[in-house]
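For reference, the chain that follows is the form predicted alone, supplied as structure tokens.
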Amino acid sequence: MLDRIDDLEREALASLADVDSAEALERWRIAHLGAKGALKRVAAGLKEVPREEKPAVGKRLNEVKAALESAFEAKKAGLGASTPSRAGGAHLDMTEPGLAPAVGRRHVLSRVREELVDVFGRMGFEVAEGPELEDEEHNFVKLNMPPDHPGRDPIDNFYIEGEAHDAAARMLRSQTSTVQIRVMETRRPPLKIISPGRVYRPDTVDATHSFMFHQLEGLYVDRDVSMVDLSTTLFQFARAYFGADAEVRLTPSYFPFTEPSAEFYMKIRLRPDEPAQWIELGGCGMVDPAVFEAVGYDPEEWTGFAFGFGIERIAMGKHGVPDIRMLFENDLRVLEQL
């Protein structure tokens, strides 16, 4: 491909040093740097390039197309050259399209969400939301989180009005867990629920982190649910999400809704000059028989799992963004590329 565009412009170049007059200025003109011209022609290809390879193809194109420019604006400075207008009595070129307006699309986030949703609707789940708002009823206390547990301490959340352990207290939710409690208290099983939606945490803001984010949850609960539904629900999504050949992996873990519980992995490049590296999506797991007793399931009778992810780690594993922060700082250089 460099090769390709070194041949142009040398061509270009040696073409124009013959031209010597005004018209034939203008068909050189529309020959290299029109919009049907051979630069055009040439950047067409640049789809087909290695994605390693594309800054730098990219790149040597820019130089060419300014270089031409730069040549043929002192060529035509050199001839008296002025530009066709039919004030001048010069021609236009009517074949030549116009230059398509700039066409902006939905943010990188609110697509892989919209996405995330269409895999998982494909699977028979429904989506539901709840606010952002909430109250620890919901956020902890039907979770099984206890008074002591470290994710309730106050420096942890973002209260709203009242203070930790106070049943007045509004919270901005940490987790969209509130929203299969919610659902659960409205409705009876069988339940097949995500819940996408913003949360937000007092992290440090850094790669990976940030104080708000975006999760989707996941809540099935019928009778004989089993380990095998929830794994296997997780290891279709990675595939028919990210390809056939992802490879992803559940370790044990501990949460204090589910268990037993995970951490579900997926092996993922961020940068395509270093190797993939496990990152961990989400937790999962079954859902606790204490849960089910906080919103009056008979847990005698239902069985259920549970999951959640982070949607800008999947943003992040998708489509090769090293840092969460890119996601955010709307640098339309980011953007255009995602």
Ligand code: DAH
Second form
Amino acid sequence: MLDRIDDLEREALASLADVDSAEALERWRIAHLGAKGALKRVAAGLKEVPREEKPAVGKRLNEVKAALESAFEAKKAGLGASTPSRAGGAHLDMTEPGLAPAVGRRHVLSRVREELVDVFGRMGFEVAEGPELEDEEHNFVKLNMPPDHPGRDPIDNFYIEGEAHDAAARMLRSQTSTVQIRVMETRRPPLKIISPGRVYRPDTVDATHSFMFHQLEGLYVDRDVSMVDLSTTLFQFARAYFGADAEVRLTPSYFPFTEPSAEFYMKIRLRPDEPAQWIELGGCGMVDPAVFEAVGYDPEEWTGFAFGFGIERIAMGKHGVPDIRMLFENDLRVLEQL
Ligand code: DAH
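Can you now output the form predicted together with the named molecule? The one shown was the form predicted alone.
Now the complete complex, all chains and molecules, led by this one.
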């Protein structure tokens, strides 16, 4: 009996070595390990084995069964790895186009901000930063905004600490113009800076409003800066960023920190099925002498221009986004198109 078992093992392993396909392997399995296979037939002879030899024979049978099973698994793995197409089941077509992995990228607002910094950088503006948590002194007072200015209404601002109309009251900045003051307080002219950043206003959210948005502030202070320098800078920016056919215009306006002041408009198509409209990108003007005095610059000696744009507006114009909420909802189906 033990000899028969040894023979079976030897023969089975020898024939397994010749197996070279999944079909042949399956035939081998049925012939040796199947319900009517060689191992079962030999095992059936266990009945005739004398009682005292049964444990040894049974043990040997189990050993051979385990050996054949593991040899079978090893062969199966080897066939699968080396000759998949010969297996007949799963074909691998090497000419099929692959599945492109999803590649992430920066948010459209981050990209637009970087592009703006780049365009103005080429015109000589360097980036300056200021805090988002500000005080009234920098957000309003030194910007020449009187207490009764509509922008100072407490319900239009996020106060964090202290009472409205106290210069030390702490608030989330409502405009990046604060950075003009911060920079001029610590540096002497000439200077040429831009400052991109978040601003906060308790506006009701709709297609064109958000309680948090981004502005790009610009400030140029030197001797003999004129309104022509301002308009040239803004028109050059528009053409550099939106293309040579960008249509732009300045219209007179009012801001406490500039005199004269203007609004900067650009003709932009937000929806493909609508005509282009004039969209206000922001405000600008010549720095008001009162602002220079507030930071200790002599207004007889220094002149300057300033501007403040909404970055979302620019992103919406550049990418044809009709609703500001699309920039903040982070719906990948939208962001993947921008
Ligand atoms: N800070 C203004 C606002 O948020 C925008 C602005 C207007 C900025 C005129 C300026 C400027 O620097 O000169 O509405």
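Rigid core (definition): largest C-alpha set, two forms, superposition within 1.5 Å. Quick caveat: nothing in here was measured; it's all calculated off a predicted structure. Numbering follows the first chain given and starts at 1.
Remark: with the core as the superposition reference, the CA shift of residue 269 between these two forms stays below 2 Å.
Taking the rigid core as fixed, one finds a CA shift for residue 170 smaller than 2 Å between these two forms.
Annotation for residue 69: C-alpha shift of 2 angstroms or more between these two forms, rigid core superposed.
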